[in-house]
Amino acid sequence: MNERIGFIGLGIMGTPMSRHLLNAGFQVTVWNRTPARARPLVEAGAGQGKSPADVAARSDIIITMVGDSSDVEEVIARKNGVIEGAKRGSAVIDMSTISPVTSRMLALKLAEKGVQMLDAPVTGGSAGAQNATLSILVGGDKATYERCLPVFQKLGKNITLVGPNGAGHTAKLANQILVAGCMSGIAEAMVFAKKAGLDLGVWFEAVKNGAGTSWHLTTQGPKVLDGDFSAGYMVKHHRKDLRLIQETAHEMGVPLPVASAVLQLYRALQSMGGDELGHQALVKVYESLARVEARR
């Protein structure tokens, strides 16, 4: 635990992740745009950085867990960013979900200062962050990956080096295509079954262990049935992911008919005021079209 850790971004994911590192015995320095979010961690023993640059100056490995590509670029490469405080030989790990293009650009900028970068987005939602069971998809060089592996092992259970810089974010975007297909299929099936007059509780028990099952059906399905749309993963974040997928697919010339359609459905949910809800709230769009409520 000799590596000093900096953690930037203390939201739904970042707060429990940084707490795991603190509890594991790492010396942790934290920073968040809203300083009050850092208070519980500081009270638990973390240091509080004055800026991302200050966090970097006090750390050997700096982790960023923020919103979009522009947010990561701001905390790493702009005024008072990580790049201003990071020492030669330190490492930066971006665990957000952003554009692979932005990630590779930042890796090159950091390399000019002798700082290595990994992109290491996660999947598993807030429950995975709280329970340290995240799947972590890592892009970067093997030596830096092996150096940072003890840190990853305090945050997740399934940790994979998938390729060079940018590969981690590309793998995460592909994962989000899977998630989009699952969530839209669940919503469509539930509304169809309810409109046909089935008891949704009975239907769910009948199909949850069949060929159509998935992690999302067994974890998000019961929430829909109970009308629980609290956020483990917010609509606005999934909508952002789907936008990044579209941008990346456009560069590659890859058609994505299902992901494109689901993005439009999430935009419809945004227009209904659902951006802060959990992404299982996608069912609300289908419900409004079919004029039925998919509950037990």
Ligand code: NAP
Contents of the next structure:
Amino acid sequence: MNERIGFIGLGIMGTPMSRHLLNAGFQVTVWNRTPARARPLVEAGAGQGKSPADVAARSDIIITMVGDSSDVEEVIARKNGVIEGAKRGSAVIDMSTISPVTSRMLALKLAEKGVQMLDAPVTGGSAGAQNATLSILVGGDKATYERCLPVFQKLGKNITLVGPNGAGHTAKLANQILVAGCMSGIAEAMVFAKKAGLDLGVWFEAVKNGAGTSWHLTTQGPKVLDGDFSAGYMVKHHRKDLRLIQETAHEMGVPLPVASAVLQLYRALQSMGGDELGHQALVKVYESLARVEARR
Ligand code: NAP
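Same protein, different condition: the form predicted alone was shown, now please give the form predicted in complex with the named molecule.
Full complex below, order starting with the chain above.
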């Protein structure tokens, strides 16, 4: 626990993650764009940085958990960013889900200052962050990975070095194709079954242990049945991930028929005002097309 940790971005994921590090005995300094969200952590014993640069100056390992590529660029490479405060020999870990290209560019910029970078996006949802059971997909060099492993072990269970800088984000984007397929399949199946007149509560119990089940069916399915569209993983973030997947696939010339269609459905949900709902709200698009509500 000798490494001092800086944590930037205290949203749905960053708040419980930084708390685990604090509870594990690390000295943690936090910063959040909206300062009020940092207060519970500071009251629990974290230091409060004045800016990302200030957090970096007071830390050996700096974690970012923000939103999109431009947000990570902002907190790392722009005015008052991490790069201004980070000391030679420190390490930056970006755990947001962003573009592998942006991540590699930031790793090169930081390396010019003698700062190592890992991309370490996570999967396992807000429950994974709360229970410290995240799967962590790491891109970067082995020595920095091993240095940061004790930090990762306080946040997750399945921690894998998948390749060099950027590989963590590529692995995470591929995971988000799995999520898109699951979520759209669940929404489509539920609307189909409801329209056919089935009792969806009975249907769910009948299929939840069958060949079509998934983590998404068992965790998000009941929320849909109960009309709970509160956010664990916000629509705007899944829409962002699907956009990043399209950009990356475009460069490689890889066709993605399902992920492309699901992006359009999430855009429809955005235009329905659903951007801040949980991603299980995808069912609302199917419901509006079929004129039926997939509830119990
Ligand atoms: P969130 O609740 O929306 O939190 C985002 C955090 O980033 C907030 O603290 C926000 O600050 C900060 N932020 C955003 N843009 C910023 C900027 N330009 N400058 C400074 N701070 C900025 O999101 P989340 O659910 O915690 O997700 C964070 C990241 O993890 C995303 O990349 C997401 O795709 C990924 N992720 C999420 C989940 C999930 O289940 N939620 C799972 C895996 C991965 P403010 O408080 O000021 O808005």
